[in-house]
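Just the one chain here, laid out as structure tokens, in the form predicted alone.
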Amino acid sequence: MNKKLIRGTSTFFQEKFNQTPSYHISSPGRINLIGEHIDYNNGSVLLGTIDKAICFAISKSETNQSTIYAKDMDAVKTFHWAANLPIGQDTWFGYIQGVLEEFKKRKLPLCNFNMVFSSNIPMGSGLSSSAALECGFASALNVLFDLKLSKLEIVKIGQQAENNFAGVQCGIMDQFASVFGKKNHILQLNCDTLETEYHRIQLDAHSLVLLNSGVKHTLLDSSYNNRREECAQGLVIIKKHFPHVNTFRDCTENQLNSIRVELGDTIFKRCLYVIQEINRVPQAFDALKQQDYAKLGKLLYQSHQGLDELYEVSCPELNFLVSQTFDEPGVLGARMMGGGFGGCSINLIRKDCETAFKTKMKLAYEKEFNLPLQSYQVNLSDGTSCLLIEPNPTSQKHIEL
């Protein structure tokens, strides 16, 4: 857990509620090394949770109201936990409501509570702050009311909150990463079966660096849901011609090419990207295991090209960030990351080139777009975790979620 973030959140809680919180929950953001838009298309993805997170401080309320402070946004909401409130009036509170509604559906025993949350995940950066908010809040309720929900149930509550209340028809990837991440490991998740395989990442002389375009995306306002619908339409047509195909995992490029006219140009491109990206993921995982970073870098570039030209979810700023790396010394690969339409690029570079790379990219980007460029080196962390606050104010202990 980030000690500075915890201290700030806890101090704010004590100021507002005149008591010490019962629990701290840390819910991290995530990177997806490769496999973008594949989770809802039954493929596999390569995930890691990072050392940027949302911290929650929570205790039971002694009144008939719940109060939540969004510290960074200088916002507060007071309500009864069981009340039927209008959904989606505020972005952050819409996610909170979504999680509460999923708990209500399950008839879980809740009471009113007091909570503060604060974050160092850059919002709209493609690092999945929404999944961190959903799963962190669900985990906070789980430990506070001793509901004994499994980690997978927390993941599904977070996904369903995003689907049903935020209106984004995301797959399970972001929530799964936020809860099941493991320090210094990349997780390969089969989004069809939910089978997992961890690999301890050994970058040695290499680094993963994120460049934040500063172009903030909201997936609900973007064409994210449209892409999912286009893929679903394509799969219906594919199955009509090839009944043995259950998911895109079972479809080949040759089969797709044979029905290109019926698919139409747009749906054909969407399906072609999905099939190619599904095939790139296991290649990338093998490259990581073999420490073949040159091969991994090439796959990252191929992924970006597909996201830009076939899936059409990139933007000029992200394309510029990736294209600037083509002849940059020490850069092995780069691509846009996240749902698209803004956010970060992820870059695989040699550590000895990192400082010069960041400086050069910052100058070039600001000159081209008159926008600031922030960079972050990625450190892989554990997934959602909880601290129990003991009666002794200096005593804390980790508890299993």
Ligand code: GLA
The other form holds:
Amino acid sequence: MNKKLIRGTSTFFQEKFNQTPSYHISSPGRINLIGEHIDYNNGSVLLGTIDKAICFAISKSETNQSTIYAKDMDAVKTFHWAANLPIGQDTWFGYIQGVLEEFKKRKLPLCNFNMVFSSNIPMGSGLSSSAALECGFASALNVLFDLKLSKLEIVKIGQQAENNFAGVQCGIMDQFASVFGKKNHILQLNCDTLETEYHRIQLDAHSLVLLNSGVKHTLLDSSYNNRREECAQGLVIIKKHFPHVNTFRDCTENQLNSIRVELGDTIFKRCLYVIQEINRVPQAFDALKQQDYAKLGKLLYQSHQGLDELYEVSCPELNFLVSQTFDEPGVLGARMMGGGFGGCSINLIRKDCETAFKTKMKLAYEKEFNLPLQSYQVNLSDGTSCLLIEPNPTSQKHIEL
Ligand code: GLA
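Show the other one: the form predicted in complex with alpha-D-galactopyranose (GLA), since we just had the form predicted alone.
To see the whole picture, the full complex is given below, headed by that same chain.
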């Protein structure tokens, strides 16, 4: 848990509610090494949890109202937990409402609560701050009211809040990574069966670096859902010709090529990307295990090319960040990460070149787009964690979620 973030959230809670919180929950952001836009297409993905998180401080309320402070946004909401609230302007509160709706649907016994949350995950940067908010809040309610929800139920509540309330038909990977991440491990998640395999990452002389384009990415517009819809349409046509195909996992490029005209140009490109990306993930996982970083890097570049040219979810800023690395000594691979249309690129780089690389990229990016470029080193961390606050600080306990 990030001590500074917890301290700030806790102090703020005490100032506002004049009591110490009962629990602290830390809900982190995520990276996806490879396997983009295939979580909702039955593919596998290679996830990791980062050391940037949203911290929640929460206690039961003594009144018949719940109060939430979004510390970083200087915003507050007061309401009864069971009230049917109108959909407001504040995006953050929409996610909270979405989670509450999912609890209500499941008839889970809640009461009013007081909460503060604060984050150091850069928002809109493709690091899944929304999944961290949904799953962190769901975990906070889970421990506070002793609901005994499993980790997977928390993940599904988070995903369904996003699907049903925010209207983004996202897959499961962001919420899964935020909850199930493990320190120093990459997690391979089969999004078809939800089977997982953790691999202790030993990058040795290499590191993963994120470059934040600063282009705010929001999936709340229709492009994300459009992509999902195009894939679904493609699969219907594929199945018509090849009845043994259940998911994109079973389909080959040859089969796809044979029905190219019927698919039409756009849907053909989307399906081709999905089939190729599904095949890249196990290769990347093997490369990682065998510490074949050159191969892993190549796969990252191929993934980016597919996302840009076939899936068409990149943008000029991300393309610039990736193409600048082609002749950069020490960079083995790079690609845009997450839903796209902005956010971060992820770079696999030799450690000894890291400092020079960051400085050079910053200058080049500022010159080209007149935008600042932030960079973050990826430190793989644990998923959602919870701390029970006892009156005596030496007896604080980590709670298993
Ligand atoms: C967003 C969604 C995920 C996933 C990625 C793309 O982050 O929330 O479910 O589809 O985009 O890989």
